[in-house]
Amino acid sequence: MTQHMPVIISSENGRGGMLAAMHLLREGGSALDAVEIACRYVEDDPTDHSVGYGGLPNVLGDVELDASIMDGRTLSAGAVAAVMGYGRAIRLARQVMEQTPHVLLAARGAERLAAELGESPQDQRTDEALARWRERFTERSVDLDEQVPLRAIAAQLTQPLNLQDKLYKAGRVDTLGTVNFIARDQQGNLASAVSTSGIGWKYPGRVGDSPLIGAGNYCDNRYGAAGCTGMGELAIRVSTARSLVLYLKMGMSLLDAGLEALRDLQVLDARTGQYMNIVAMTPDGAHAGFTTVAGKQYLYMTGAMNAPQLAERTLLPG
């Protein structure tokens, strides 16, 4: 059997998880195990406020987690959404794939499965994340007033203080964030995983693209894999991850497939600061990143490298 060079790519915040995953891949481990381990590393890091423990709370101060995982060899997939009170959402997503006949479990059902599988409850809120939650109300002079619809309060909290702020216009928004990984193992199998705590200060129960197979995550050994980060509602509306892989299936090059996925996003009425990042890999291990805003990067690492490296994401010309 041909032995392939292991490769892994991720969003910019995946460095620690990538190193852990590459160690496993070099030892002959599976791509599926690698992307799970990589996500779990980031989920356990309280300094990353876009994922897992320490993630930014919703408008009520609760952390809700979403995650998905997909096996490119079998097209099996598992996902969870709006999970509270348990950590390592990516592990739970994999258990949905392997222990149930379903693909996606949400909220109380996903939490019940976690309890059945012996997972220990864990409050995902940290003092730092809760402090940022309280500061958000103070900065915007907003109160949790029962007379004001919660949707209006959430809208105020997620808007920037200054719409002209250069960082905001460039897509560097403190409410957005996710981690994703795509890996190829020595057997040539692909796997992908995405984990997030979603938009900070969101309306309770909001679900983005990360746990939706085809929107934020898709993986197929025959053609390639793609994963998204950013404003999940955009990827949901045009099925970004699946679309990019479909363009590869149609015979497009990786570059052309990514650009076509960006064109799909371009027609949407995205608000100022709402962006979408994509990472993608083909079966031969070629990889690329794409973005709707300038200045974005992604991480990559092969089995021949000592450390992950950053690469520029491609922006749609014009």
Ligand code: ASP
Given for the second form:
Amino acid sequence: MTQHMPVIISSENGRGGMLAAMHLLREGGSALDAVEIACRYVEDDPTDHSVGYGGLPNVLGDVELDASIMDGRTLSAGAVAAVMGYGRAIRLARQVMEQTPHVLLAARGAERLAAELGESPQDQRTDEALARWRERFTERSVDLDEQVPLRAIAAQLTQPLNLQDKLYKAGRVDTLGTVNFIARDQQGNLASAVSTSGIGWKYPGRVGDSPLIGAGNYCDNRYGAAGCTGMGELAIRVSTARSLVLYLKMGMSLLDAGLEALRDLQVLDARTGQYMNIVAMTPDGAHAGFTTVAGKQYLYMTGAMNAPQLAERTLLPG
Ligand code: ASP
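Next up, the form predicted in complex with the ligand. The previous block was the form predicted on its own.
Below is the entire complex, every chain and molecule, led by the chain shown above.
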């Protein structure tokens, strides 16, 4: 059987996970195991404030995790949303895929499955993340006041102070962050995984694109895979990940498929200043990154490389 060169790509914060995954791929491990291990590495890292343990809490101070995983061989997928009190959301997503007839379990149901499978409950809040959470209330002179609807408080805390803010316009938003990985193994199989604590200070129960198959994650061995990071509400509204893969199926090149997915996003209200990033891979291991804001990068590594490298994400011309 032909041996394929292993390849893995990720969002910018995936470096540590990528090295662990590449080690596995070089030993002949599957793309599915590789993307799970890669996400777990980032989930366990308390210094990453956008994923797993140490992730940014919602407006009430609770960390709610979203994750999904997809197997390009079979189109099997598993996901969890708004999970509290358990880390390793990606492992749980995989268990949903392998141990239940479902694709997505949310909140109580996902937590119940975790307990049933013997996962140990763990408070996902670190002192550092809680301090950051509190700081924003002070910075913006906001209190958790029962007289004010929670939706108004969450809206105030998740919004940038000023939409014209240069950092905000450049996509450096301190409420966001997610990790995603797409891998191809030596058998030529593709798999993709996404894990996040979602938007910091979000309304409780808010679910982003990351656990929604088709929005933030999609993988099909025949055509390719795509994953999103950025303001999940955008990718949900135009099914970004599945659309990009569908454009590949329709015969577009990887570049054209990515640009078409960006055009879909462009149709959404640009005044919100929200942004979206995409990573994508085709079955031959070719990869690309796309973004709606300038200056964004993604990471890639092949079996022939010693370390992950950064590459620029493509913007829509003009
Ligand atoms: N897409 C994630 C969400 O909306 C956040 C992010 O990628 O930064 O939950």
